[in-house]
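Below you'll find only one chain, the form predicted on its own, shown as structure tokens.
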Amino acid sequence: MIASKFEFRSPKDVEEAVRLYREFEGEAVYLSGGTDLVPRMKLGLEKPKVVIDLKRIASLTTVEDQGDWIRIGALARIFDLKQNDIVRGEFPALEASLEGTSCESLQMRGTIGGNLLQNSRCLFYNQSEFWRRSKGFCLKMGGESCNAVPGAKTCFANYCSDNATALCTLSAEIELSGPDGTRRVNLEGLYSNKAERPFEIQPGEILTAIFLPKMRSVGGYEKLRVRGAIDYPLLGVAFSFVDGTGKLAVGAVGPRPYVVEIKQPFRDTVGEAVETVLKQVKPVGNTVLDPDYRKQMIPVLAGRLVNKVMEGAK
């Protein structure tokens, strides 16, 4: 599989990015690791004429102590994060799942904008141009229905970001910068809910930081896929406990995250938050698991973490 042919910038500054996105007329991409964009033009997901690579912006890979707030640049590495003192020391379910993210290789190349900004997933949709063309465009592809469920109208692609479920337990900040400013929201606000163009995002606009309280926390974070390494998560449990409070994120079983407040994270608390989010999840048959099983897996690996993070609190 071989793309489409593009030009290649490399621009020293979020400005002089933002000004090559408007001079191309929205017809470009913005390039941090690689490991989600470049596969996508092999298969020809994207054909931008073209790619603005971020990654001599210095500003944007560092992790900085500003107080209240741990800022982290969206260009730091993987790899990086996952041995970072801060991360270690704060927040134990970003590095859980940091270090669940794929396997070393990728994790020195991925960074944890990328991982954030990564496209839905579909078994009916990450596939050869060819391929998709024999089967007929989805509604991801600018189709009529969906693929996975026949006639449907609602895409059911899956958002597989490791980090971002683990943020989300971590009431996580980003900032967006682009042609109209610089704005911070709260990382559940990027998410449209609509698996077919998953984020709340204004053309040009790039991630620059995450931000999160600076707050101790106990955590974690637990994955169902099928190899111990490499595989994106087909199910992704997190689970943070800061000043008395819990939050439980379930991922990779729709568009977004699906995040619960646990007042007291006993027995009967977290059975009610996981049922409170088997009633938004519909899995369907798109991944090379069993809807069913999948979803039969939610309060399993929920239960076990909550369990395993609160004997450590104590």
Second form
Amino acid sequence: MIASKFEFRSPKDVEEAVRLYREFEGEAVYLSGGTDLVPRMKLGLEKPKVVIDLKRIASLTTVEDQGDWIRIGALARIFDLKQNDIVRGEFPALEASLEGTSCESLQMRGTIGGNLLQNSRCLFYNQSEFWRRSKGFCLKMGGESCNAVPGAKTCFANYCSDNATALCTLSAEIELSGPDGTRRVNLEGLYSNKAERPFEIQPGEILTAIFLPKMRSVGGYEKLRVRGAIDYPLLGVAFSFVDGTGKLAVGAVGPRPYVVEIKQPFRDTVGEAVETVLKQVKPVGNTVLDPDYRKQMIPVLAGRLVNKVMEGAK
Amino acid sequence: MDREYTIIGTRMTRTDSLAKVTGRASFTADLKLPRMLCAKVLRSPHPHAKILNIDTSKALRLPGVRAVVTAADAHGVKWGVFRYTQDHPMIAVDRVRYVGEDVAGVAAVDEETAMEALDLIQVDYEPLPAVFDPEEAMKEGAPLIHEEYPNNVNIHVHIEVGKVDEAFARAHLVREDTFHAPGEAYSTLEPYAVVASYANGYLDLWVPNAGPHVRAKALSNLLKMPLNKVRVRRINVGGHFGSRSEVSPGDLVTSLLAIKSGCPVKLVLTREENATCTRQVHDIKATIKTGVNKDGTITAKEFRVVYDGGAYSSTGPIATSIPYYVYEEAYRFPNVRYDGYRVITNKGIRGMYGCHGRAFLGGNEMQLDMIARELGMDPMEIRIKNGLKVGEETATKSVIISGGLEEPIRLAAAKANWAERRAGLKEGEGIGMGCVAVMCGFPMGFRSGSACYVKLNDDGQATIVTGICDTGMGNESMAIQIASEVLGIPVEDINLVNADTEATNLDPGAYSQAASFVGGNAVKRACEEAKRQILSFAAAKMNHPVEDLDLKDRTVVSKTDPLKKMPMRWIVREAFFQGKPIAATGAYMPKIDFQREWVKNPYGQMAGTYSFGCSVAQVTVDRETGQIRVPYFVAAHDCGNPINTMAVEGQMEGSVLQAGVAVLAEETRWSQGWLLNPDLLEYKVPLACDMPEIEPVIVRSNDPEGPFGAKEGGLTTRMNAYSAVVCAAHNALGVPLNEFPLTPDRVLKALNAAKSGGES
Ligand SMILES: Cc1cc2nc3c(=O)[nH]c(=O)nc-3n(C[C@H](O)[C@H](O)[C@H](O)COP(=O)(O)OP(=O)(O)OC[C@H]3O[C@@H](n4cnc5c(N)ncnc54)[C@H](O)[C@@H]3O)c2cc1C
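Follow the form predicted on its own with the form predicted together with its partner chain, if you could.
Entire complex below, previous chain first.
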């Protein structure tokens, strides 16, 4: 049951959606597929008075070839996108991460925009109100310190978007429209590096599209999870190779994907790239596998992935 | 070939399947009664605390609230399966012992109001020091959770047979290993729910249960009501696996709310409450010592097993014993010492589980493989050598009347091409075998037996009335099939009235593997008596010798003269005419030694019969990531004789998931007294895509006591599938794997430990 009552609105265009947001400023949330939002509302992590549904805004669902760029509407569904010819032809890392996202029934509801803007996760945070109240609120709930690492003053929740990791290797840009107009930024610029509030996004801003430079890439995505489907990543590693340069990204072990450029020959440089990432990540015991193990798997998955991709490219 | 039976042994679509797969079957949460209220429970936010005061006055003043109950409304009776384990008040009186313990209940006109009322109940607590680890809890100076259990040891089961120390001293080889597995969740798809209605002094209850008669008895005690006034009604149950065996706190809360408000009340637990506030599975640490001769004969066994019992006793002594019993029922132990300790901690309540004892069973079987390797024996050979045979006794003196371990092992091995498969393994592949034998029923006093009534209706159809309870495994269909076979009428001619304490007679319930063996036997006997009555009327009416008559296709037929026959309904009507309607009773009481007791006297005949089973699993292991996959699985189960072949195979396949694949992933995770994964996302029940190719092998030992030779439908797989997988992983990796489940992080840790220790 969703404990808090809310109003439901279905605007037909972005302007109306933003206007509604401003009308109910501070009490409204946007809804796409709802596969991240609704579980949060059920747990009482989110108690909006108004839910603004973006699914009726047709212009947000399409994939367009704009010449130099491919524009992916933020409301495109994961399931449709993974079967899209452009995605399959040009962006294999993305195709693989889409395929690895949760399971097909959720892919049919979940959108790419919602996927990028899903909140960060922690076993001590994604719990019911009773659970959280009895344990004592953590940083991400407005408390004094972390519950996963008792006493810590940093939040260690993991940002678990599979597709953000892949998109980072493809030099994606995103478009945001809000009360102050429209802006376009690098996907990497979306992240605040603070797990408790992972995004640099202004109140009321709608993610309208994702842009990918139209350049054929080779690439792939490796996902660590316990079961063959449904599970969020415990670690995600993406690699794309475009026009002589490789990009490696590591996700689900912190508040954002960690991205490193690597030069050929990869055999020599991938280790260094992984080192750069290892210096930045601090996995803790806030998800189901041992944190040291998750860290240990970064070089393993990265090495395998780069080899596999480059073998395939030969 | 002539079939021995008409419908027994066929692959019949279960009688309950259509309603379930089309969503038309109703479960407790679907029930709607006029004026029904919604219940919610206020739960302890502390793992351990004194309750200083409870003030419900504000909640009672909230419009829409119809009743609030606390321990003050209960009768001071505590629950426990045995007199010596009655320690659980079901609604906390002056102390809470786990997060989520029931403190008060509210019944209101709707869910929102009930939830709002919970916030208005003021409880003053004084937190107490808590303890979460059973080994810590046993130490001197640990917080004492119940005054009556020194060192928090709730149950100590001690079994001693033969001369254990001498046998170890003489053994050719002795190994000692410790295995640990955290608790599991039952993960029933149906979250717990209760509907209670009280009128004219009678309390009616619909609740997922595995035995209505045992449930009603427990509630009549807790409510201090006469047993005949507490009526547990039949309802579909969405999964059980041990979790629905015992009375639950929600039963008491909902009953009290119904009595107090005068309205029917429904309580539906959330997924989280289902995980934390109904029963869970024990965390187990097993130290296993085995001594063998040069030829692999087991000469001595010694066990020290510590069970994390959570806050209360529940099935305490049974849970503390079963893993050992299902092992001694499979293998010959001339000298054995077992010490099982169930320890109280400040965690949720725990009960029996269909796959109870993963660390113990998987540990024993992996250790047996280590021993076999040192002796240069094949794992199959050492198992056959030590397996019990018909006519032998278990260490604690139960006679095996059918089956034996050898046949399931041989059939499983044959199906899997054991020798060739083993020889052909590639790097990173392994194959393993796990065995177990399981009791069909166990001592429950006069409740160990079952009784059935059958009446023939004027259209020639039958109504059978039995206490048999179906929690999803197909027991109802089984009862109907047995009646159909005996009475010679199709299943659609049989009405079943079951699992309703007002209408049905005693039955042990859907646990202890007694449903077919005990309940099915009673159905068979009742129908046989009805058949005798029909045939004796028919003999007179048809003027034909009774010995030559039989029932087939709704007809009384001659066994020798195909022209001699008469519709059965004519006979039934004739019986009504004569004022002697066809009605019969049948009962079955298994041959058990009722002097046997779990703690005081753990010796004597435990059950009427035993089923035997062997599983074989093949795994692949990724040595770099530690990830294990199970591509292939063979399960051989001696069910005596399958009543419904498809239903038995279904149970075996479900068991491969629930034990075999689950041993790679399933575990409850805790942060002190808080369960970190009370859901189905972070508690990793294997998915369809994780499942292996499964080859079920049905072994027929044709039990002399069981109905049509039947024993039970698949529990050996549920208790040995773990072992097959962990043995296969051990076979692939060659290092001890002492920590379950075999998640990739644990596997890598074990590999690294072996590397630095240089041992295998
Ligand atoms: C069981 C389960 C398993 C899952 N497994 C995975 C997994 O393996 N990998 C993975 O990446 N994800 C996983 N998810 C998360 C989720 O399903 C996906 O991320 C999905 O793509 C989210 O998209 P959505 O459209 O449903 O988002 P929503 O729930 O609708 O939205 C997510 C958030 O973004 C905001 N939002 C949505 N759209 C916009 C927009 N256009 N502009 C501004 N704000 C917006 C919402 O307000 C909300 O806060 C899982 C979810 C569940 C329930």
